[in-house]
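First, one chain by itself in structure tokens, the form predicted alone.
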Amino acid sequence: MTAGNGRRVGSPYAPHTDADEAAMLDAIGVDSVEDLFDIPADVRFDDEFGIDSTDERELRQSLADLFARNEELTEFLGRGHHAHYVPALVDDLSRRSEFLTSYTQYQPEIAQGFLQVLFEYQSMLVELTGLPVANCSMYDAATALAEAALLANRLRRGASGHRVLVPEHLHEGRLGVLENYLDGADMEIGEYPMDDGAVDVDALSDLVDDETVMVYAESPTVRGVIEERLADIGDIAHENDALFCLGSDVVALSLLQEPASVGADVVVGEAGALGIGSAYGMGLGIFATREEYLRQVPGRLVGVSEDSEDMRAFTLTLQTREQHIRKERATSNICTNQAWVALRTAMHIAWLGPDRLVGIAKDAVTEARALAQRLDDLSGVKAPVHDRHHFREFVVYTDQPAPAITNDLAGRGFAVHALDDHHIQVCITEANADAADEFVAAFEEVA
């Protein structure tokens, strides 16, 4: 494309001489590319960045001082900011060449130590959930979650519905995300009540039926509760035809009833809670299903067979994504891996090893509760808000308003979560456990 002073615009790699676009606009009824878009004025890009130039120690100087302006704060965060310790091994092997520069492992011949890696992700997300087959990365759980409602909708194609329950508290990113994926699938979000913070499991029952293509619940829930009925609910969407799915993550999967033990048939959630510490955006989505389902799983596979010389090989399988198959028959279009956050988790999990994972999940149920008691006997406080087994993190309720008790709070050094005009909620990990006595002096001075 050519702009108004005659410079041609746009990627130098487009082969499309003006006459090919000229060709094209005639064919489709445009005057020019422009008229192809709908950009408002005030973001168009208008071939300036308007930012002045500067040299390199000016601007390390520069970004510095932008940086010292944050606040330096303890976190109590939770829903998905679950700070976990990273330990100084993960960074130092994860940031080797031969990993750090490793896109997607097409060429197996050149990519056989990331490849074991990730097939050794899968196979952890094998043994924490019981279920026989695990990709190799998702981009969080909100997509892993949306992934799961198009898998099961495509297992119930030509039933009479296209309708996925989901619980009354969920986050409201993954929520999203999974409206904007099913508007464009002609699905549709229902949404089940909770009782005291988990499932109420006899209004789901009314609410299932032969419209339900799957019926999704958490263990720990968004607001940290333990989820004791899970067998209840895979029973009833399953007695309806409807594919049961389980939020988790991979240090409560440790601990907590192991998935496919109580009936689930696929199983998304978070697994960047170990490897990369809170990361403010970026995720690593958990996808687990039964073997039946492989050949509708999304993203990526690794396999394991043997090469020419009978030697054992890893290498991609599968490949159900529509840039390697004909749209029609793909079952996602999700490209970007995230298989260097994968390897993060798997080196974590490794350092770790059984015994000090379950170390750390049971600490989630222990340190909370203590947190919560010591929480409750502060006056005009009551922690925890609903009367059940927490993981991580619990709601706590305040007689005085809680964005000001969150402001006052910030102001001392900590971050909490204001969820309504009294509900606050709470995390606590090993990452900010020795901070709990200030945490505690502080919540009494501002409630």
Given for the second form:
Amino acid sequence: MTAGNGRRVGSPYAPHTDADEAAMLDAIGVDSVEDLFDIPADVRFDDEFGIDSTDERELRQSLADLFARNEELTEFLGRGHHAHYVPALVDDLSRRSEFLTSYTQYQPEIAQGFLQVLFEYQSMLVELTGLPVANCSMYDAATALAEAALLANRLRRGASGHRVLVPEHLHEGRLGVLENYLDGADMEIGEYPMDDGAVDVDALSDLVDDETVMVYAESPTVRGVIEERLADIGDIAHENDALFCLGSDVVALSLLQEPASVGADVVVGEAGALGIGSAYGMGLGIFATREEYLRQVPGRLVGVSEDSEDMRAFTLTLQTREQHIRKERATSNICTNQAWVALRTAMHIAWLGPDRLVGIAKDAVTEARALAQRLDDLSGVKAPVHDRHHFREFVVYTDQPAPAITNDLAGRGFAVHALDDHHIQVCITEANADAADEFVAAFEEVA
Amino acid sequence: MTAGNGRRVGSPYAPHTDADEAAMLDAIGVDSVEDLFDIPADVRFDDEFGIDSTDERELRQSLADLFARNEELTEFLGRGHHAHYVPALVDDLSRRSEFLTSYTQYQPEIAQGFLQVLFEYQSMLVELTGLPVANCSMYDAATALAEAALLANRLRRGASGHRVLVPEHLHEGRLGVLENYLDGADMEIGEYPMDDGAVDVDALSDLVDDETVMVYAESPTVRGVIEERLADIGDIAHENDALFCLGSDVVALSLLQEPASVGADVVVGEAGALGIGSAYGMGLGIFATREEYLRQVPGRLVGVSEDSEDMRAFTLTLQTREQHIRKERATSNICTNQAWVALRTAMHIAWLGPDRLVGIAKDAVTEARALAQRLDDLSGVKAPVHDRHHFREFVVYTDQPAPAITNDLAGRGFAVHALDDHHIQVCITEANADAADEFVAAFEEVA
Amino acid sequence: VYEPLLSEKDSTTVEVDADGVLPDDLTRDELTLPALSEPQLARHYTRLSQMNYSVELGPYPLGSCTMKYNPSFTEDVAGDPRAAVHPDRSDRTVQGTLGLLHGLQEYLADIGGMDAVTLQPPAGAAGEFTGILIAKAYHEARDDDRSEIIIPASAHGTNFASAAMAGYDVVELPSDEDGRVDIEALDAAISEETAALMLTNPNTLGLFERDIVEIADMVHEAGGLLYYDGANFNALLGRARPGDMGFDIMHYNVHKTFATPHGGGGPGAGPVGVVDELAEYLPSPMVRETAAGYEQYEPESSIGKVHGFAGNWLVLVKAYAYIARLGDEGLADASAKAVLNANYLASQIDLDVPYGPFHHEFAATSGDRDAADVAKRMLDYGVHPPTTKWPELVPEAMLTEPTEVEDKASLDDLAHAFNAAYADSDEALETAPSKTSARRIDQVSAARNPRLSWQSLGDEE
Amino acid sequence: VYEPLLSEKDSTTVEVDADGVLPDDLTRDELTLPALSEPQLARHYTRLSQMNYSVELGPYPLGSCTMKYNPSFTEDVAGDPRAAVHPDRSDRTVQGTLGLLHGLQEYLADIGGMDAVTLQPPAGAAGEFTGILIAKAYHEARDDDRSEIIIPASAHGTNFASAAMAGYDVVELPSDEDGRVDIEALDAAISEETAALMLTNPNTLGLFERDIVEIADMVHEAGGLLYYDGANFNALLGRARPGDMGFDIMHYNVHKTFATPHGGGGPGAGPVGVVDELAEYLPSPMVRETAAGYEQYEPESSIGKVHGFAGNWLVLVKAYAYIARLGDEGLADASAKAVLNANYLASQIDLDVPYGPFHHEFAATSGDRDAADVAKRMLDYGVHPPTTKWPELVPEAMLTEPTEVEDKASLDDLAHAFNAAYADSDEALETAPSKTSARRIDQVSAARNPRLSWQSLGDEE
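For comparison with the form predicted alone, would you give the structure of this protein in the form predicted together with the partner chain?
Full assembly next; the chain just shown is listed first.
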């Protein structure tokens, strides 16, 4: 089990002593572990991968060295992946192994803790969306949007066409995922135009027809614009028997119009804006909808029941929608999801409470407005490009080429995203607002 | 409870809602919390400290900025505070709140977990020292040494004098603490000379007399020297009815002669060499001794007992030695100790297991030997100064002034300790050995 | 043991007064959520955690789920603040991030015998879907219109669902009497409509598909592709590679095989490996190494996106760290001990195991005892029971996968739980569990009257 | 619930073959320790942790122990790798470390009304010892030989032990009938031999020593010093400062007042503050700010060392972070809520509380019920009981300190536990606890036959 130098050979996480291994082989009735492998000779692998095993200390050092190759930039980046400050409490409690190293709650009697947290997460989403059903996680906003389209399509099987209308300004990741998910359902995507960063409602109205199964709009949009005519959009969809799907995020939902109040049939978007911070795009998809679509919902649902002593108990429920039971007739193929992120998001929401949650949402509006104004004051810069209310982020026009500015800003310690030759997108939250002064100063130097 | 901006005022960790506070005051029968303070007006504090409250995010950032003022040096430092690699497992499990935020085990029925870990820690120390009694923690090696002297003195109340003999080379912190602890007991300290870094046994023999209550020796010494004549030292002490107290550390004990086998009556030293890494001197004192001195032991002891259902159970025991029961006749004033560090040390020892523990101890010898040889090969450098076996560390003679070399090495990213004008102490473990090549190269440049 | 809901501890309605921030008609009127202090929350979640089983409390022998120990250090590595970057960062500024992704692409390709790997799919099922989309793109590029995916009846439910989501008809393949692919049935199923055959190997009974080379030839000859479901790959590390067996596409479940924590249901990651011929269809972006450093690129005929960004980054870091920690020796040993453990456990239980020789998992049958009841009774012995009543090929199946992390003593405890529960009275089984914090939970009532939020509980409680 | 000892899981003897490393006679022959894998250890310690109560599971109202919530973020801050430095580092290279220490010295001085503070004592008792050594050094410097320390009977046991360790005779002071210092008895006790009077204020009954100014005058007039035991300082933050009351020396229990985790018995830290006149005697090194940055220095007549290095660094970081988090407002509110909670809880229990008005803690009496039995019974109600049978002034005392972190609901639960246990039958009390993982543990047997290591268990188990 151990080599002479004290280093364990083989898997460091396999606990077998030599004596145990011998006893176990004896009990099985074979001479060696090799005898247990029933692999034909012609497909046996007799080579090696050439991956050296590394001890924990060395590996941590080498990964720290690797990550040190990432430049330390203060990010003013958003576009669907937003960093709010994650409190230590969330890290600390979510790392408890009872949460982190548990499996899906197939035996609810010994999984009440996680089930309750997921139930509480669903409840928080119900509060934030005003819709009575929220599942306990999708992968991210993009896949949640795609699943919403599939749900809309299932509801409208008899429709003459199968078109989903999406805004002209849509994050490329969301559009790309939507295309892939819709392909197999023989659905198509139509784009409707934007007017100064918001939905061109009249144009949309002209586009919606009886082949439209769903109209999708976002608030805030990928450019940070707060939509002002959501209820009108909902009406247009409903007048044509299409679902109205609203995309948002868990912070914005705390401040902006409640989706139910503007007629949203499905709410999708990012809940990972709270709970994980910058994680290279890893997220948590929101999926909330109306009661009548309950049995069409993708993903897992936690419900309340009673145990044999009539005590309240939680359990995964309505599993007959899921693929392990319904196979190809399931509402979705999603199985492993983002449960642990949902747990973290729920903890983060709970830590904030309603007052501070609304507070950081307001900050997202006021900080963005203030920063846009300060950039607008710089020569050669116009911000925001769209004359709209913004949430967290906005587009900046620069006289100088945007890629060069982006590059120069990186040299000064700031990361922004160039949209095209003369447009840069800038995002601010309470987590990077402290650096706003230096950011504006740097922008002035390079713009 | 919360201000308009969403920030909680007052303690963020006091959960009272306004309604609860009002109900509680009503139940008490007072109008305000102020009415509960029975403080005469002339000693009331009506000023402020001028400490601003800071939110968690801002505070973490400001402390990160503060610590960034520490230069990032690879440390080749030891002298009683040693950094071995602490595995993630130790951090992870020791941070579990059941361990971290529990109190002393005054109600053992709900503290079996921590008690068992401390019992296991004691057992590991028994194995390492060969002595049958080990307490479950002292503050550090220095205070453990001082407590050993006090124990020796209690055992020899009738002696004609009360002298403790310590080596000429003794860490200033240990000597300083010893002086303070012995002062109140009217004891005195005598120094015995070293011969080329090890105990001058003949000289020691001449110094020990019937006023000597304890002879203290270390292996490894503060200069990293492995003592070769421990048994002789023990004999000299015992021939004069003095206790033999041996100082060591938890890694060295795994490789060097078992203290019991050389006649040690008490073993003190550092157990924090495993479990906490570099912590600016924070440690964990070892205290192990013979069965016959059990009731003279300072600090806490965990023992086995049975519960009312005859199940094995652990409990703090022999508390009548302690100050909360015996007050001024206690064996020591120690109350709060280093229990959580002992838990971490026990976890670290368990993680290593005997094979890897002995392995890193051997590394401490071979790495030190190799590094000394490489330094010795440099011009203007002699290492090790003492022609002895070394454990982890050794003294280097430099032709050039040692303070200047130390300073220059810091400029090259390395920290060493200048003992005096021409001596530098160097320490190497498996945790910094990867940097040995660069260190030698830097040393060559500056020596 | 009972912990009130957050909403039962506090429910605070704040008026959303956005005056000066936004026009009133753009904001909601109020928001109701619990407003609790940090100590109250710490207790809430700590208590809840203690009501949950985990792999750090005992064995978790769920077949095909590979619940192995998740090394602590990988969490620390994933939490490195320098790795917490945004996906819109330019390549030049995130060389560490791209370096890790590239390294993991390479590791997985080597281990699976594949030529190129995408890390984007955020879970195993997403990997399946991605793989099928790649197969579809491949056929479409050749103007080869195919409509069917063949899947053995014993396969994971996600296979069927993923194929269907991609627009394929599913052809279900019965098993042979030895529990493996029925070659004759396969022959009958294969046609010009066959886009792919999805196989799990070892299959969900832990049985190696010995005829894999013949199967591969049959599929390839018909113009189809062979898809490998990586759920059971823990059985084969360093001993056989899907690429060498003739598979064209595979997904890896890093939260199974490579020990990333399952987190109570996710996040996982389902990287997809393909042979050279299919590499051009992989999702975008991929990472490659150039003289100037790592860069992202879009494969020539990329299917596009299967995740809004780059997948589950934190999970990928942990997978990388696990593979680098174990290396060749460790990976091969993991499989060896996983197979040893399954075989030893099977030798110690009184239940029949109808098929063999199995590798890292086995499907025991509880015969005339209800497998779900036996499982519930096992809870009373302090262990997590196996997967029950699946695969359907084995009646009252108890699909058991102990993984390599159990020691002999733990397996003996597990065998005891199996045997004791299996031998218990009908009454004991039907009323089990009796020693858990919650007793047997009524699933029918939960589904019949769905109460999915605290708002739905109303005044009833 | 039962977890075997590590030694029962494995005991491996390795031969220590030091050939080529060291001469054989310098090494031990063998070493026996458990050799277990990481998954086995993770389960061992996770299971053990679940057998332990903590302040994140419920209230911990131990009087004079101030078990308050320990904010998670302070752990992260203390774990900053850039703060993990060695004490032999030159000042110039550890300005961050020294800056924090200096900041904490200043914070504590301000909060206590002291002029200078050492952070070196690693615990409260070490702080007491340090303080008394400073007093001794002060008197000795004036050639004023004094032999006695006066301590109220109700003081913490450590006061007596610390004074004795410093070589002083202890003069025990009886309490007045109102539970406070008996001024007449104090007058009789004070003499030219009085080196210092050690006081806890509020005292261990939670009572403020209203005559503190007069007491201070009496001690000072006799040439003695006044020492403040900081164990109960949580009652006074922002409302009264020991320095303003006339105390010359004080220690702070940061693991009580400033929320550093108690860790099951430690580590704590016992910084000591002194008035200007005594600052020259403080232990070495201290930290000061100069134009060139922070530097360490040795006070002019320093008593030297009370810890081998600089004390319990990690604890000091957490204390600093807690103070900086709360600020003036938070600290004052902590005391306010601590006092509110104690008074509210006292109003809700059926036991008598013989003295008052009390502040952050109170000593209830269980009258003719055995306080230790009542406490054991309280365990069955899921809470940690108070300190029992101390201070002795109150018969069958239950010294209760809920701290500010409990909400009303938690205090109501605690009151219910008090009242229900207090009202229970003799039998229920004597056999309690019955709902804990271990039942009542035999203390006598443990002490009579000490078994202090697994080696001592031999074959008996």
